[in-house]
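Just one chain is shown here, as structure tokens, and it is the form predicted on its own.
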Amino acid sequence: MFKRRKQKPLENIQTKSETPKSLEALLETCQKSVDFHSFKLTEDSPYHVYYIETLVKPELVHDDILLYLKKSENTTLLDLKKDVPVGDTKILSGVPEIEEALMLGHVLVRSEVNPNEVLSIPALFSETRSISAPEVEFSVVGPKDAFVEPLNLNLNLIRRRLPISTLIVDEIKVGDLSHTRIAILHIKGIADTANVHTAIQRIRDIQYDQIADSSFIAQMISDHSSSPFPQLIDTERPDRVSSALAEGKVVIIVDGSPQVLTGPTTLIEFFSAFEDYFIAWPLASIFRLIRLVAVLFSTLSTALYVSVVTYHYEMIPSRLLDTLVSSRIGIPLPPIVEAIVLELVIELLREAGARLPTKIGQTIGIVGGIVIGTAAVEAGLTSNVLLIVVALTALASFTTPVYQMSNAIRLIRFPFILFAQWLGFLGVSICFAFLLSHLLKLTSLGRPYLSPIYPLRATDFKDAFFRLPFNLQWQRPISVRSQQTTRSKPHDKRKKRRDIEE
């Protein structure tokens, strides 16, 4: 009665768009689009011109290409190529190359003498927004430029900071439909070749029709794609990317994305803001420790509240216990339901604020939090103590500099709350053990994710939980496996500064 549906063999599934087999078929397909232009140069001319109007720059086509083509008296494409004052012109004969050139904003000139060849003249028009300040990784001090969507402009921002010939850029096109340009950067002689080859090989192995953003690549080449923890850092700051390259890391830039990926990375690195390097090292170290404490508080505080109120109330001092008991008098819901409902309300407000326009989103977040929180306490649906704990938990989660990691921290709070309701402190410990075992398994481009804690890299602690002064950071991180382990000569304490003495 129920027959098993026969599955279609994978090798017969069509995943790529078919390229026309002949130049005539290609032009016939393009003729179906209204923005495709094709015309004969003049009545007596043997040349035909083809281009897509929405991809080319009109001034360049009319003033620098068509004007010189009409004046030319040459009859071959090779001679015609010399008359056009535009660089990077090519004579193409393969249909895939001709199609790619047409879709990249090139003007094609075809001669009736040899209809199988075309002269390709670049005339791409690309509208882009101007470089602006970082929106996610904003800093009070330091550079104020951020990446934008065009790949070449992002490469320019990096090359200005690293004007060296050993900065190598490899390019791969991914996406059967989008043909997205992806650049892989590293510094020759510093970056580990195994890291570079791993990144390039994984990107080449991608089989997907469209790459819309760098987050696609981050998920596709991650070592453990099912983990909620990001395994590559995405940043919008060119200064952070150039610093990662100087450390020996690999950088991945996707055309059309303002976020750039760097790797391999470690868990601790997600909690260091690049602004830490712009201020004195004692202040930077304290701020970094505050962020780490905030992450622990954000993850465990609600779970500890539930376990204490449910199982371990004898641990609470008597004066604090009176306050806690009085706040829970009349609350009809058990602590676990109360905590999960409040956490979900906070997530609801955060999602609503993120999806709305900036000014409306801020208003929704502030007004919604105050009004709903006050109303819930007055209605007797939640205790004011738990409301304070959940609000501080949400506030602490915002201290994480990398957005992708803050999302992971938001998620892992809920298993801790459930385990706290089940077994109290023992449940929190079990959940923490599961989390730790998961983190121990993670790797980033094959390198340990929990370094320098495991495996222990004592020298890498100088820029992990705290940041030591620059004269003590003369070694590159061991976890990156850089070919050149030192970034400068060790500081000689006996050497005096050549300052002027009055």
The other form holds:
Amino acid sequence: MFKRRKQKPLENIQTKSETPKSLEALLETCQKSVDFHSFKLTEDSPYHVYYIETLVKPELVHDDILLYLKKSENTTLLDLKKDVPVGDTKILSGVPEIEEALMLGHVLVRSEVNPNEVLSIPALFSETRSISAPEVEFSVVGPKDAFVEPLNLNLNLIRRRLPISTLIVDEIKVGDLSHTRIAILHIKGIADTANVHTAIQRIRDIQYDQIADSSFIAQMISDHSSSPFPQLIDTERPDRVSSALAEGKVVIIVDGSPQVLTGPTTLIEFFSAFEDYFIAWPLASIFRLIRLVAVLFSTLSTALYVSVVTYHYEMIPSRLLDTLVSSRIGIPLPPIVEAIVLELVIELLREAGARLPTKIGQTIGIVGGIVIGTAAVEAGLTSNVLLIVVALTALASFTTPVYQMSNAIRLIRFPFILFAQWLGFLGVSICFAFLLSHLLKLTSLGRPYLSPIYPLRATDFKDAFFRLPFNLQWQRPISVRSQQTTRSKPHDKRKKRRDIEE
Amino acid sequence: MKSKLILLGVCLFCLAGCTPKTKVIEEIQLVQALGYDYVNDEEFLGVAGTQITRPGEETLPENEIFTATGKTSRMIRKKIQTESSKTLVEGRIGLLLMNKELAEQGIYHFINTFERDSMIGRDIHLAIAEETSLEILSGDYNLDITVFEYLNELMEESNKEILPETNLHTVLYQYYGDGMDLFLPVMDKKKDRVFVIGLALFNDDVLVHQLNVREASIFKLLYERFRGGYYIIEVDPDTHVSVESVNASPTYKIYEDHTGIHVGIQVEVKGLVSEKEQIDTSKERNIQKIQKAGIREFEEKMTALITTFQELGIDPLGIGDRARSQIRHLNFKEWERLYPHIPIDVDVTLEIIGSGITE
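Write the structure block of the form predicted together with the partner chain for the protein whose form predicted on its own appears above.
Let's see the whole complex now, leading with the same chain.
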């Protein structure tokens, strides 16, 4: 019923923008833009110079290119190429290549002698923001650099952390209009080639005109695009990415996006913050367990409230009964309506807060949380017990380190609440069964999503629900199917105990 | 694909009304305790104790009693329902009271109704009201907890310290099991307090004998292993020592030889002397004196209790059941005939393991 339909061939649909047939036509098209410059080098020179002003660096063009071109006595492009003190100059003759070079900020020089060839000199100007601290995945300890938009800079951040020649970068251009550069990284000899091929193949198959962000790619190449659960981790931390590479995962970087995708991944990995590796393992394990409990709490607690109050009055501890009854007495709404209204109010606050500038967002939080909450209870519209439950639910959903996952958790509460109203605890368990079967079906780059649990990979538990110390982490996760399963030599367990006298 | 969607649609349409009846917590009247009182040979009075909660959490819920007379408990329930604007539900009953007069007629009828009700938990308390259950349930006890919480906690406390553990499960087990008889605590209201005044012993489902609290606590020593409780030992006619029992456990040894069946009950009591009068517990001799007096007293009382049970032909200690587990192919009919005459030896060991902080 939910199988993917076969994609229809798109050949007869005109998706690409029209490419000019000849160089003259190309230049004519470009002339229509005001920022396109074309001029003769000097009155009697045979050279014409073309470039797009908004794409090139003015100092570079004037000081390093035009100056030398004017000085030059040579008449052929090949000789001219030697005179320009810029590397990576090329002589191009194909129209598509020339167009691409022009659009990537190259300065084109054409000689009247041979009008079909141009000399392209790179002079790209790109302004970037400076590398700043991670904002979404902030950590108190650990590295403070985060990815920025340009692909090269991001690659630099990763290459600096993994200075090895086996770190392979493949590049694919996607998007008929945007020509977005997408880099696929893996470490040769560690990463499973099947994973790399899957990623490359899926990215090649993308048919879309414009790629604005890596999340486009994440949605387009994920195994089950209709699932609310993200199947690739997106992160802004170079340290997390390089450790994913070291585990044998595949990394996808999209030019223009500060979020980098890593895969294949498992459900549990979404609840591990990278900060877990910076603090002592017992603490990290407990924090990770707290996070997992918080997620369970966040999905189930409102549904449990609804089912207990609607059906299972026997289950309430007697000391709590009076509190619960007295908070519900006089409320005109049935528990389900009450719960859904309050959940929606919280979602409303979240959306409103997220769309507003930070300073106003805080005010909205206070207005929403305190004023509306208190007023609703005092007006007798909602019970204060539910208000506490819902607020805790929202709070607990924020503990997830990966933003995409916290969105999923935000959503899957609602079916639980509806099932709770329908059949009580039975309904909650039915809904949970649906959720579990959905999770069981999910895959990430073809690898099982629930991995250390099902299929059971007992050794992978060392870094799943809890994080064991580094000396026990000498194996790469099995679920990634790394070619080289050990990352370091295991400790000799018979090592002698070092005594103080020695 | 299409047919499945249609099927789903048809299911949704046809089953739209198939949801369980909701019992929203404030729209139901929760019966917290139930009492039955004797009216005449045909009818009895049913008392449903519920509470009415007011909005706001500062005030305690108010006690509300519904009563009706009838011939069956279901009929009484219907009658009570006509009084209440909210649906009465039994799921939260924590205490079932039956009045003594009623218990003397037999309580099976009431236990049976409870046993069948799937909404009722097996860990609820049952008790016998010395006077009427109406009096106990409708009382105003001036406490910081509700009446039903008070009564439940009282039962739990007495189950822990004085009386053997009873709840619906044990009662049903004792009623249906062979070689044992059921017992229930007895409650009575005096002024504005409720007291646990003893243990009612049943033959089948009829109340035949009542132990007072002191006897009941001796009975507890014989019946089950427990920690806690207080016992007073008379060392001399004018010297009394109170022993806090730290740990007590009975062991039953039942065997059959050519002379017949013999029952031996060993009770090991380890206790602390917590209150003493003019007796120097730092001397080993005095400790031994206390132990000796204690053993004598415990054994005397226990033997007296067992003799009473044998005379009445009841077996609240479950000796028959224990015998069945220790003697192969025990003829139960034979056992019931023999039971009043079987020699039962009680052997108590008392060890004083401390006398508090001294010097």
